[in-house]
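First, one chain by itself in structure tokens, the form predicted alone.
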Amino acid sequence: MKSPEVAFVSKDRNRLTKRFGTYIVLLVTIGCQLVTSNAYAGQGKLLATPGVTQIEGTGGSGIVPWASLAGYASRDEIAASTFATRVSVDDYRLNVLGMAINLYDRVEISFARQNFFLKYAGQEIRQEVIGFKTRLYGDLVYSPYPQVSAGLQYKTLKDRDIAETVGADRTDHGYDLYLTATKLHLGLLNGYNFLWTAGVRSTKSNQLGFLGYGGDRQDSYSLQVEASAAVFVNRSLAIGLDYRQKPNNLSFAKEDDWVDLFIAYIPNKQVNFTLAYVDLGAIAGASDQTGMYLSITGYPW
């Protein structure tokens, strides 16, 4: 008979492994897409206009969601996008992949599974997220004002003790609303394209959802403001920051707003990839939680 430490070290060996197998089949489908014709991808957009994939499933950038649709499908097409993201910092990783699809260049529909490992304690919290955006109206290049979309992130956490235990309002499910606007303005900064964003949105999410929605402090819904803001360097490099404000409903301990530094690179209309350097503040009473941030998005169509 295995003693619990034995039988603990092949669980989680287990897990990592099948893990690692779902990134191997995921990155091999990525690089498959390298090699395919550019007519499985959607052509009626310009080359980056959809933007990377947000941490939550959505296009946009790291941490904030763009008003922009995933994938590269025009008004008479259907784009799907699949990505890989890890976050890693101090304290802890964040692993996520996902899949979206752009209908018609009309509406997103996201799904996100995310994986919050707590390095030290050795504990897991999976949470998944379906998101819904439609873009409401505006054109991301050819109109005179912004793009402009709403979209849901309806978030179920499938790991409620931690979230219990901190105190939070609801442990079981939550969602987000948010509203944003988009433009990129073509050679604006001394023949470069600069791209912005500007985003409220309505929340209960305690850590992105991790420790619950809401809490002893506050809870209600709040409203938190988001920005992007990235000046292209050629057709295929974009350099970036992304700010987003986040609640503070835990008296158990203060949640800090999110910052990022990216370079995003965008070779072709098949896959792109973005690197990041975080700052998340402090993390259920870890402070100064900074490191890296990597995701990997392939168009199959």
Contents of the next structure:
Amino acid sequence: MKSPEVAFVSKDRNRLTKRFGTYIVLLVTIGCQLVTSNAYAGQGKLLATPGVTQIEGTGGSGIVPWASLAGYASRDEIAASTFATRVSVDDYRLNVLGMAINLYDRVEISFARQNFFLKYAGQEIRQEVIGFKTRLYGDLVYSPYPQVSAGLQYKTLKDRDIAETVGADRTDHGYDLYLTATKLHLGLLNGYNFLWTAGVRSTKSNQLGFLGYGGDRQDSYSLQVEASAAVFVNRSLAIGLDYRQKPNNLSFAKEDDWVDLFIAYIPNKQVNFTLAYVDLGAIAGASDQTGMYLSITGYPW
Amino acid sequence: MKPLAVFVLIYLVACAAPQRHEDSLYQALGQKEGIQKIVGRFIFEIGDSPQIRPYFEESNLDRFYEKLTEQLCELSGGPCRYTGDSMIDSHTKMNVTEADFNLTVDLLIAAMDHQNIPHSIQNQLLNKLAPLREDIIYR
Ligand code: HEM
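Alongside the form predicted alone that was just displayed, please also present the structure of the form predicted together with its partner chain.
Whole complex next, starting from this chain.
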């Protein structure tokens, strides 16, 4: 048996190592983008139109999937992307690492590993998300109607204790299904490009799934809306906001809708950076969880 | 935070209604002379692009210069009439890909940047050109 102090120290070191790992991945991602020439990269889309990466690993902005697929592949190309995201609010921290493949601007397959930390309890909840998204109609820039895509997120909870304690209906797997539309209006706002996304999600996930799927208050799927809007200040700088409605399945604590206000810098088709202010409301009884969001996506080919 | 978000959204949508004169885009592009300079530079950018240049290998560039100038003049609300071939006819058998179309858009943007056309004016012109894409690619 470890003494409490020892347990605390080792957890802390563990956390430090993981934090270090994230930075290494970040640096390698940036480094690769800067040194590789992209002769074989799928680059057939206009700058910034694939968006950045959303926290569950699909193309979008901060917390909302867009109808565009991750990566710059046109209908004749394939593209791959990797990303690292960190969200830090008052009592929690979320690290996400992942990658996505875009096949001919038709199908996106993504994988994300999420590590959710309870800062003060020193506990960690890991979840993995495998995502599929397919473009059903249109092109966000060129078609008269918005681009429309449908997606599936298959979530696997790796640490189930907390989900079990709080009364989740399932603590192993959950599915989220979503339908989303995105349109970029060229020059709409006094000559500035304006983009919007509106989607609906069928989900049982409690706090993305970290608290399991379904609960004692509601164990069935419910429909939640999500939306984002952004203005492009120039070709490589966008300012926008995301809104994501959340289900309320657990009686032990209320789950709030999420909002973020982001600024995305997209200097080229190799890399982009997003900084956001997030308001996640109450999470597992801890109220007013606000903080920062930082994300980088690289497009090695 | 949430009321602020809603406010920003409403503000954005409310400001979206543009109110301008019919030929204001033409004026902002520098009238006929400005458009000629953009098209001239655009042809230079095409010549500089190993990916796009081959499409024009057999073309009469004087005609292209003249017709594209007319077209941009008309589309921007200027006092011109486009007398060239339809977009379908002039791009058939080229099999222009989606990627090459977007690359050409980038070349046009580069030409407009070179002529110091402001970002917001560029977008308004691109918005007029975007609907033509379906008549141009994969023909
Ligand atoms: C919105 C985009 C475009 C517009 C507005 C446009 C406009 C025009 C115009 C006005 C002409 C002259 C037609 C005539 O001679 O009567 C033309 C010709 C031509 N365009 Fe485009 N074009 C566009 C995109 C492209 C792209 C993406 C390519 C290839 C990558 C391309 C390749 C050509 C070529 C090679 C010709 C010359 C054809 C010939 O030799 O007769 N165009 N285009």
